[in-house]
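Listed next as structure tokens is one chain, alone, in the form predicted on its own.
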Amino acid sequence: MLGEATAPGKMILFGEHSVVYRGPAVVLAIDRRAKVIAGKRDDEKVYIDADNLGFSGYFEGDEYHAVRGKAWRGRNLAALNMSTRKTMERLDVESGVNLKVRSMIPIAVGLGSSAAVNVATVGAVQRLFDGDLSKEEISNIAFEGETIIHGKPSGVDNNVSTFGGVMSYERGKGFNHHQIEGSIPFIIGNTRKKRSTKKMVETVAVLRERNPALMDNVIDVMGSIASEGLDALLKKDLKRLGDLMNINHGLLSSIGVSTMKLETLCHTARANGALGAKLTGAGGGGCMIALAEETELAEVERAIRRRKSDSYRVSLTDRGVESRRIEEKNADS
């Protein structure tokens, strides 16, 4: 027997930037999955195989061995190792594993990919070995793992992976969970750059030093938007919702975040029927997000993809991390 997990990618809706400093982020998990499935060694490796993110390889201790692909995505990996032997000490086990890793989740452009996958291999590892960890613990051993790639990571994205939904974030006040009905679809433009968050962190604390009180009025002002797009999200009104988009993102393209693709994505959807559309994470690359009426949803789609971009559809999860015991037969089911 195996053991499977999947957990959902994540996009910031708002909040970027100015969470750093204070105000809400307001976080959304969303239907685009990653999956893993756990299988036992016989010795203590931990074998990953990533093969459709390009790499796999194998760990001894924290020591990596590539597999295919360069050895430096072990940096990759080694979080993925972290969470594996976590897992098994929290379960008091000792074994090798194999991890066989598939994500629908683009990597490093905002979507939480690298969560994902971490929270997905604790709910796979642990069901593999009969445990019953608590979704609070899944997230936590998840954290673990990701300090390994980002150093000093918020939190959210291991937890908006794990438990699903919609969830809002503050410093010093931690984490809450609302509930909305039904779905409201996105669409998410790539513009295929991959992107530093810490990079743009630091762009943005070099430009406070600079204007301190100038950017203490514009982050005072994308906190107060992060607030009333949450509730503009909670209630549906997605005209107020769109709205509100456009002014953060605009505010975001003031403090030197944005790009020239991100902006022609965020205004070609809006010239096809878009009523909002902004970047989603730290900028410099990755993602935007557009929001419109069923009936336009296509048109946006196209627009954006006739830009040289991907665009796929998206809609809010409730689906938290999810896991089960499979029989080896059907592991690539």
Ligand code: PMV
Given for the second form:
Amino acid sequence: MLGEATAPGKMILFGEHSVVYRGPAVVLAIDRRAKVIAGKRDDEKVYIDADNLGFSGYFEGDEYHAVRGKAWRGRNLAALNMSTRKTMERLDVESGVNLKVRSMIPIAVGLGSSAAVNVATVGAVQRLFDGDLSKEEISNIAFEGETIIHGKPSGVDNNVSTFGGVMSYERGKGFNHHQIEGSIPFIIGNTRKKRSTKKMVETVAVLRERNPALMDNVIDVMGSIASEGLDALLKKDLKRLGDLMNINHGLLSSIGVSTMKLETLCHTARANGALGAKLTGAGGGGCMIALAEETELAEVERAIRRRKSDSYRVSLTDRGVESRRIEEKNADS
Ligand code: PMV
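Switch over from the form predicted on its own to the form predicted in complex with the named molecule, please.
Below: every chain and molecule of the assembly, starting with the one above.
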């Protein structure tokens, strides 16, 4: 038997960058998922097949051996090795593990791909060994894995990927989960430009050092937008939600984290019927999101594609990590 788990990606609706200082961020789990299948090995290796991402290799202890792709890819995969070993440690088992990773979440564009793969890894490995980890524990183990890649992540990504749904987060105050009936469709526009969150956060810090008082005002307004935005989201007040997205984007642009392409995509979305559009996540490339009435979605999606960008329709999802045991012969389904 094998263990299989899936976990969703995420998008930040409000509060990116301001949340680094204060105020809430509002984050949604989206219905694009990562899947991991775990099987036992006779040795002590953790073998990771991430062929659809272009690399595969195995770990002996902490040491990575590339089978396909460059050796530095070991840095991306180290989190999965760590999460796998921590999960086995917690369940008191010693074994080698094969992990097959398949993800529908584009990488390094702010959609929470690494956290989703990590959460799904913990879910699949615990299922493989008949574990009974709570969601809290799954999220915590995945978080330890995340720290290897991101240094000091906030914990938002692993949390929302584990629990699904809508989450608000404030530094020092922790996470709140919110219920929302039905679904709200969004369009994601992907510039396909990878970027580093760390670098973008540093850019904002430099700007704030030169302009402390003014930047503090901007950060406060972004925090207010996030609070109001959560209210509009929970009330499904789409017009107000769209306004707030537009205003938030203007402020993100003002602090230098937008790009020409992100601007083009936001303006394109609005000109083609979106109620609101903004960049999502760290900026400097990556993705933007647009909100539109059901009848306008297809046109917004097409318009973004005409700008030589990827575009996907996503809905927020309540489904967090899900795992099951499967027969070996069903592993490719
Ligand atoms: O693009 P992402 O998903 O890495 O989000 C970054 C969010 C920031 O607020 C810019 C940084 C952070 O740690 O909160």
